[in-house]
Amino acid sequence: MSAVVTRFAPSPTGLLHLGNVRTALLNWLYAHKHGGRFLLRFEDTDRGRSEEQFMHAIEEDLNWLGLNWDGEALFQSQHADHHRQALEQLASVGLAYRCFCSESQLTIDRKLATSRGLPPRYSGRCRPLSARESGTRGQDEPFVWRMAVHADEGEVVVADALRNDVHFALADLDDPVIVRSDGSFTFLLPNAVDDALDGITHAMRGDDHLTNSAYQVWLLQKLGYQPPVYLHHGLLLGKDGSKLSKRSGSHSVAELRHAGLLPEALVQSLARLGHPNIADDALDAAALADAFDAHHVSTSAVRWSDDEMWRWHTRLLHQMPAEQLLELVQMHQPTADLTFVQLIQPNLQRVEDVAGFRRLLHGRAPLGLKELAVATEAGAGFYAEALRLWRISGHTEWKAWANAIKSETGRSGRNLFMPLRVALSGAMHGPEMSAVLACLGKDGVDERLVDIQEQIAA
């Protein structure tokens, strides 16, 4: 295999969403699996919609996800001269032509074709025009440029590493528009020419581009370029099987970052969608690249799951070095220390859950409404007796203290443990009570038992 070069080529007209990220990730994994290069190219020729702020946002998102690209970011607009030269080359040999048909004429032609049981493709009305007549009319009339692809015979073969060779009969293809009436290029020509100029060897993208690939292979071959090998993966759908949207679970990367998601959780969940063969212990980008096998990527559509993404978040949170987690925790609880983090780490679903354990840090932290209800039901007398036994026990062993309280108050099971848990930790679920006592120490337990009686009284 020659040196692999893949690319991610977003249009800087908005923020990155999950479908974009999956395509970027698959191309990144393929390049790194084969020791190749991964390029970032902004398709910025839509001047009306392309914005610099979106370019910066896309770069920020990719960096946050760890999807580093090789070299400087590329810009489609830098190849504008090559795009015009390609159009001129095609037109000079009759493989591109001006089309003067109005929208109303196109609509009529499509309806007529449909009524005859034919596909509603372009009729080819302007294709027979001579170069002279076309040029003369082009001085006064609006027009688009089309590629002259449609033919009664012949085919285009798209080399696809996931689907083998995909054959398209030219009779089934249209004469697609490649330049709009305002002079701007559509996706087809610049994207294909840029891939050739940038040395792209492999391009992974959704199977909704499969027909586009047929047009681009035709185009590149007519221009004398070698088309890349394509890998058309199945699309990413919402949980309900519909096209991914806000309603069905789509998010921008910025939204997920602001929600506190670990970037590795998004990478893990997206990498495994439609690729179930990745080992469960491939927990970083390098391990994912080693385990990645493009031939196992599904050609069928896959469904997105927020739940699976957050399960990965929780798993990675539990496996994170405590020193690293401490930095995240201190963003929510500045006084947190390593002992506190090590105590609660197995009980966190998200980093912001630390707020529920703030009583472990601050002995006078107020209880939440549910926790206060538990404490109130137990009563100040229960806590007074627990405090008395704590002070005379001379030790900090959980079982012995709990048994003593049980003996004196008659409480047992949940009715005994839950009031003590909320008083000491501020939460109804959390670390083992023996670990809580060890963390708080004798004075810490004393302070919280005194405070809980005051909260009940208030």
Ligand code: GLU
The other form holds:
Amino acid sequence: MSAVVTRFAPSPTGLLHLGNVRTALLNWLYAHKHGGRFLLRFEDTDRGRSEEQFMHAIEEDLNWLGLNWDGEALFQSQHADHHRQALEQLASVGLAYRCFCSESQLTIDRKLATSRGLPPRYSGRCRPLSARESGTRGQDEPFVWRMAVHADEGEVVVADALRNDVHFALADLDDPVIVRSDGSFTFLLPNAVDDALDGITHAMRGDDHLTNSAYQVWLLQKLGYQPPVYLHHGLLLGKDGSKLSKRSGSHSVAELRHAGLLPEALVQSLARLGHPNIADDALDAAALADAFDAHHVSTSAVRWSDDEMWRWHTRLLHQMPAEQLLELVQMHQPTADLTFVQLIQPNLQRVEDVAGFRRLLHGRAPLGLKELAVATEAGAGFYAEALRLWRISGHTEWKAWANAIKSETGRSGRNLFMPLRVALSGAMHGPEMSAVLACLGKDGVDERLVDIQEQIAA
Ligand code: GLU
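Complement to the form predicted on its own: the form predicted together with glutamic acid (GLU):
Let us now look at the entire complex, which starts with that chain.
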């Protein structure tokens, strides 16, 4: 087999969302698994809607995710001459023809077909026009170009590595539009021709493209090109099983990045969707690529789960070297140091949770409302007693101190621990109290117990 070349071919008409980024990732994994190349091609032929800002945004998102592409990004518009030539080649042998039917005519035809119990396909009205008549009419009438698939006989076979060969009887297909009335190409021809010109050997894409693939295989064979092997994966659906949309829980990659998500968490959750047997410890992209087996990628639809993605985020935060986590934490808490990060790392679900532990860094950091309520309930007298015992104990041993407070104040269990935890760390959960004491030291605890009495009084 020749070296594997895959591609991600976004139309730059919007931001990257979960569905298309999953397709990008699958192609990236496939290429890396097989020691091949992964190309990025902007399908920018829909001139009205393609925007440079989206190309930049897509590149930025792919870079952020670590989905690096080989070589320079490619642009479909650079192959415009080849697309024209392909059209001419098809037209010269009657495999593409001008269609002059108006929208209203097409609507009537479709209704008529439906009322007869037939599929609403193009009637083929303009197919028999002679080249000369078609050329003459084309000088002053609007027209589109169609592929003459329906006139052909037999079948087309899409070689799909995930589903084996998929057979389409040509009689069941249509004569799709390949050039719009404004002269711009629809998706079918440029996408297929570019795959051939770019040397794409394998194209993974959603199974909503399966019929497109039938047209494209037909087209490529007529043009004398070898079609790529397609791998049509099941679609990514929303959490409720409906089409992925804002409503059913989709996000743009940019949105997730701004929410502070670790890119690796998105990569992990997307790579494992519909490919459940990847070892749990395949934690970086290279390990994922090793473990990836396209044949395990589900051909059924899979559902997105934000929870699963954030679970990965938390897991990766916990496993990250503390030095690396410190850099992230400092974006929220510039005064954070390594000791602080090591202390709270197992208690973070998100990086921004550090805010809840500010009192570990700053003895006078104000408490949150819930925490203040706990402290107020315990009362200034409780803290005065705790402070007195702290000062006379001369040591910083948690158990002994807690027992002493217990016998002096009569508080025990949660009623004893929680007000102390809140006063010292600022949060109602967190590291072991003995670790908190060790981190704060004698004066640090003292300062917080003085401050909490002032906060209650305020
Ligand atoms: N530009 C097409 C899309 O964004 C590419 C589809 C494909 O061949 O992967 O849907």
